[in-house]
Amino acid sequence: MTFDLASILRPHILNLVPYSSARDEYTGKEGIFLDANENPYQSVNGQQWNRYPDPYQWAIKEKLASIKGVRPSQIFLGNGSDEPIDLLVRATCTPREDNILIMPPTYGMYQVSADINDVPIVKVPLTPDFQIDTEKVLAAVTPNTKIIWICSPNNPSGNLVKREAILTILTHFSGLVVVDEAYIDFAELPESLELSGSSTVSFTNELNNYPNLIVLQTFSKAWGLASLRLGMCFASEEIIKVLNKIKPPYNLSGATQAILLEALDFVETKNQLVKDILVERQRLAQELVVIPTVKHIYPSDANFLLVKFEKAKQLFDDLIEQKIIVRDRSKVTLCEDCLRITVGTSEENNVLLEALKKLSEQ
């Protein structure tokens, strides 16, 4: 299908004049600022923190680039990955009349953004093996239905979701498709994918084939900045400017800015962590799987893993009373009892099943 931007963006949002700081008429970096009202002297802290940030972060913009093998202008970084959530749905629905599609069970600030904003959602089931029914999706497509959001590896099942199904809602669907990444560096590269030359499992590098694909991740899980808020969104350059245009003028701080100039150069740091994480998840998934209260693991491409037990809400319950805490899933949709745990550090791991081996046997 033939995807147009502007038919998908809302016509004052297409035709918005947007704020123009002091940072935007005046790009560089040496000279005697008197334009933006700011303190000339110092923070009260005695730091340097009186000057406004750059607003489109384009220092850290390059250094990632090269690391992720796309140009600066096709980042947004916004706070947490929330921001181009929320700024996306503003950007191409109309309240009441304009509908996301989001396929339970998922990440929830799909439809958090969505109802704060007062979007309609249609809801496609995941299967039972927490896939897209590619048929049933394109199937509840509306005329007025302008995203679709697609979480893999998934939120709270922890897979990755099938290439194919997300291309293929790429080639037929003429609204904005968003590949929510967040858990990406935990994913292992698919065999298919190593057979056709791919260094990633990422969309990142399906850009420039479908102008209507979006790519979220964060810097949240395996850079360990979940501290800072950082979200990453990576698309054409058409839609970036769309996101940059509708942002608050300085939504990254300078100190958020400089922390991650210096983080991004620590790659390796990052990669061996990944390494540590994966290896506790699969430590972790051959203990759980002996105990007796444990029913089912689900195969995970993330830093967590999804587990069934016997009497899940009693057994979270007894958890927090040893102050050990994971996420009860129970109630979503497909996860009927369901725990979902972070992979902790070797040490945390070692009470957390000590604890599930002597409840189980109460």
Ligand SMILES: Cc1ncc(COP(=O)(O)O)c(C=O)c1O
Given for the second form:
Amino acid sequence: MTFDLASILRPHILNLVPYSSARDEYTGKEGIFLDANENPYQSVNGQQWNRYPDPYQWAIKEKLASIKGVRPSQIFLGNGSDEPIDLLVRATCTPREDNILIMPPTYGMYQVSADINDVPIVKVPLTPDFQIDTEKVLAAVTPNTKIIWICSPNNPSGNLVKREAILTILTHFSGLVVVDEAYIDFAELPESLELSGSSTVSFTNELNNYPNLIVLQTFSKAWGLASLRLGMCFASEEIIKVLNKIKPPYNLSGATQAILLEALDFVETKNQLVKDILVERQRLAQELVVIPTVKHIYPSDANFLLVKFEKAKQLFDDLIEQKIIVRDRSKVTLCEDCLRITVGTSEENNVLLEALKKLSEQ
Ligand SMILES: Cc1ncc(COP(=O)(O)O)c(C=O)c1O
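Could you please show the structure of the form predicted together with this ligand, as a counterpart to the form predicted alone just displayed?
All chains and molecules follow, beginning with the one already shown.
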């Protein structure tokens, strides 16, 4: 199916003349800068945050591009992944007219962003093993469906979505397909991909094959930078240009950019943290399985486990009383009696396991 970005965008976004910031109009580094009404001396705390930051974060994108195997122009950075999620809805969906398609149970912000923008939602639940029902999804698409959201590894179920299903949707749907890979660092490379010579499980390596593909990742999970609010969006240069056109001019602060630029030197540390979390994930699963109130532990490719309990809601409340906070997903589609448990530190997991054992004896 042919993809035509111009027909996916809202007409006024296609024709929008974006704000042109001082840093857009003069991109040189040297000079006497009297163009942005900044304080020329310093910041009140004696530091140097008095100048506006690079609106496009090029230094970061250069470094990140080589880590991710993409071009700098294929990267958009946002204030968390939530920023590109919202921008994508606003760029493509005319309120009350166009729709997005989601597959519950999934990450809540796709729906919330659509709701905020008064954009209708088409829902096609995942199968009971949390995979995509491609036939049903493609049958549910309407001429006004602009975005299909796929979360892989999926939140809250934790599993990777089958690659073939995503490729089928990319091929047969002429709108945007967003693959949200917030938890991708925790997913191991399947043997089939390894055999085909791929070094990553991420869909970023399909960007040059599918002009309608958008991949979201985040620095909030494996990289341990949740507080900085940093989301990554990878797509064609054409799509990234649209996001740049409609974002607030300086959407990432100078402080955030400085910290991230340095953090990107620590890929090995990130990999080690992932390894540590995966060891704990496995141990947590092994110890949970023998607790009598645990009914099922879903396989996870993420840094959390979806666990089915006897009387999950009561258990959730009992844990809260002990100041152990997990996520109650028991009212969510296909997740009846399920709690979502983030893999904590070894000590935190021990406290949780002890509490669960005691509660199961009552
Ligand atoms: C699937 C998924 N996407 C995106 C996010 C948001 O990430 P960020 O912190 O980058 O906004 C989350 C957060 O939990 C998530 O689970």
